[in-house]
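Consider the single chain below, provided in structure tokens and representing the form predicted alone.
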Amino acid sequence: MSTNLQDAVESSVASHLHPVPSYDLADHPLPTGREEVWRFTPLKRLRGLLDGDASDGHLKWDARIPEGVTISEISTAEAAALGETLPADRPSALAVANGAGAVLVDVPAETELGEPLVVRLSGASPDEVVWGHIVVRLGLHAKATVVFEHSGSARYSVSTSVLVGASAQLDLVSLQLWDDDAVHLGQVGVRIGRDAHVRTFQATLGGDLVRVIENFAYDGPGGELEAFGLYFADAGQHIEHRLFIDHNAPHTKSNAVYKGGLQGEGAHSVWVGDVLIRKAAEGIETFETNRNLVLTDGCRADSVPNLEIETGEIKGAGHASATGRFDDEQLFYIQSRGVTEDEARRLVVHGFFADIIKKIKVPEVEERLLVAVEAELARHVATPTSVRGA
């Protein structure tokens, strides 16, 4: 995208539900909780990540780097010069301001990785505030799978920009497998090049509070996006995923599918999916789906799909959302085959998540997530439930 066109897009009103992105903290005032984009988030549990104080804290990086990939440190000015996506909220703006530069993950043009690039980031203490700033760049015609895995504990806010060149193919996986006392605020901004194909996968199974924002836009026609995700909220845990897909170019496609499970008193999940179809985005196709399975009483699942359509010259657009408990008939059928009630419930949940986990197409990650889901189920004895607050 040319600089003039990029500036025009970013200076316009991107959406009625999303603020204009900006590096300037003055454009991201301290939220009160009454704002649309913050109304579901328990602000008191963010513990310093809205205040803006600098920190020497850092996460430990352990990377498995395939041949042809470079990981280097660049300045904040250099990240801006690359055309990174701008911060869309206060935490991401603070992450850039306090990050003391950025980490650039660079896959050159024409490079095709034979194995995934895996980056493991771990924190040592929930008392440590960590600001992160990451740029992932995939060159023209490149093909790569990039995995970020988060574990341990910290109070972590990160701004991640993903720049995908024309005709490139990227599978981007992010795993939030934090300890129970961690707080994670993340913005992932993705620019999809002309005729590029991007698949993203977000999995959140840990942490006290995790809030991940994904913003997608197209740098030309022909771009395709598949956005998948899963989350599992336990007692007292708040998990929030927000997607904004900006169809700002014609003949582009997007499909978002997120699934969540909840169990335990006070478990709270939030999924907000917003698709903006601009006047220029003729001939596009888009669909978004969110499904939530409530395992016990005392849970709340908020699911808010949105479509903002500025042109009727499209191939198709739609959304679907559902929140419910176990299907009694399904459980009865399984138990009639000699399976215990607890095992029947485990099989239902396993089947609910298994199809989306297989979308990752990284065997070691798929296996890890299936084990993690089993571990989540083992933490609570499932009982019949009714849906509350859905």
Contents of the next structure:
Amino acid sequence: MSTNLQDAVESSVASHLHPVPSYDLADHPLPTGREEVWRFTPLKRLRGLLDGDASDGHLKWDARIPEGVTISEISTAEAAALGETLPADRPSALAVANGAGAVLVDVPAETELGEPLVVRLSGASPDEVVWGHIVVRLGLHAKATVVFEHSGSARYSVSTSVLVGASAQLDLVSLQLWDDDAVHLGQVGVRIGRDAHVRTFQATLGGDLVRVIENFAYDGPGGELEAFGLYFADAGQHIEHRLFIDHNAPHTKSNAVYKGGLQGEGAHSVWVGDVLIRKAAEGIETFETNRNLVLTDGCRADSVPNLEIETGEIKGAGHASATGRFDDEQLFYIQSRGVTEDEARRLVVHGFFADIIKKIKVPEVEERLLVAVEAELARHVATPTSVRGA
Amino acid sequence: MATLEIKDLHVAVDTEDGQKPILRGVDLAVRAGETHAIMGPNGSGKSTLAYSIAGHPKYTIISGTVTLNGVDVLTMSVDERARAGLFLAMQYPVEVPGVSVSNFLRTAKTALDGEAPKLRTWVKDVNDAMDKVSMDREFAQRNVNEGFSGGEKKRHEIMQLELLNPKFAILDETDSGLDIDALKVVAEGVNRFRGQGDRGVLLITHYTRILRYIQPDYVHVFVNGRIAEQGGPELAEQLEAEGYDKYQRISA
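The structure above corresponds to the form predicted alone; please give the structure of the form predicted together with the partner chain next.
Complete assembly follows, chain above in first position.
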């Protein structure tokens, strides 16, 4: 009875913003670009990834595997049998259909990893199509930090399913440090177990076009999510992050903070944060924040927070979005202490990103990102005349 | 002798409806070793004077001059003014996410001195400065002003005043919103700064309360964008008793 009720609730209110998840390609027709979920994406630059041509191309996996975790190859049917999250768009459905099986990263119940699992994935050429299918599973009370780092170049579409058991703790970091010509379409579906605590961090600095979709839902009450993101769009780059947090269980929490920087002609970032609070989700708490720092003319930052609320019996729900140039008051304050305008800008921008990077809590990754962000900034912040204006 | 001199200063603020005149001819000279209190009702232009001297971009100088030892301040950038020896303790110190107090102070000190401070003595200097204004040393690792209470922000300003040790300090309503203990801490910091003998202070305040702890040499009554009256410390006592009413009636 209660199961039926739950089904009825879930199916009747599925957010209009989100297509129904399915393995069946027929449920994910070729987009025209007018669909809500595709309206910001330059489809031509996907370079045929939506056509779904078969390919046996792979990214090179280089993993540092701590004791307690196993990595194995499983069939598509086995992945489905694990109860993985279903593809919510065409690229991820294609990734599963063409992937010829999945990689399973398995952290058994009661296992606590002593150090992060770091997987370095690299591609050799932007002409190679690669279909990826990954399942990460944490058992009851397991505790793990998992880092995926992407570099090199590829045309890569990946469906990642993350199944977090009850009372488990997962820190999931994904770094998109691609070369300038890579295309990356990624869907990350996360199921958060009862009383589990999940922290995610998406960092996207490289690539010609990167589109990462994160879908979060809860498998029971008490689950907690912290979703962080950092992106930096340079001239001509399209970087898109969409998240959908489905508060489908009572007394769950979510907090999302994404920060972006843009510089150079045609730099385009998209951040869409959808939060759905279902009728069943009493006593939940959610907040999402997106901040974009526009460093030069010629950039475009789209920032779209959405909140759909179906019950008023919650602790709190809100969002904040701000896109702008340097804060004059911050610059004035720092300059009034004798610091030059250039140096003040550098300090403000560095702080803007350092503030989010420190949420990663994996020192080697934090350092890597700080260096990468400094390298990005070296291109423009050093020449403040180009950021004046407006 | 070092002097901060303001002559016939007219300033407008940029608003959405265009420029709105605020200062209407301010004349004031602060010599090294002197403390001047500027008192006036809300909206009289006191803070505009402070921001204009420091070079805030929101304010446009219409006419008049500000000089430091005879050198034109108004053509200097904000940071050049600071390096020339001016300091503004702000009424509303700004939060700077992701920048630690420690990093902020070191960057400022390096900019002012033209070289990085020696690490060993610097850490001690920062700790001493924090101890003096009763700030927990843990604040050095916090982001600048982020999550600070009103009193902590003001103590942080005075800590910077002592650590950076400028020639002239402008304190913009540093006393507002402080409880009596915090007010004493702030006043002691300002008095240590003055105690060096050759420093100038422009103390902007709405209330006479802080003048019990910081004795000014001169008091100026600021009304409607200009100085309406000036005198010695006794003028503050008169304001305490009578308020600003009579000046506002005159100017209206």
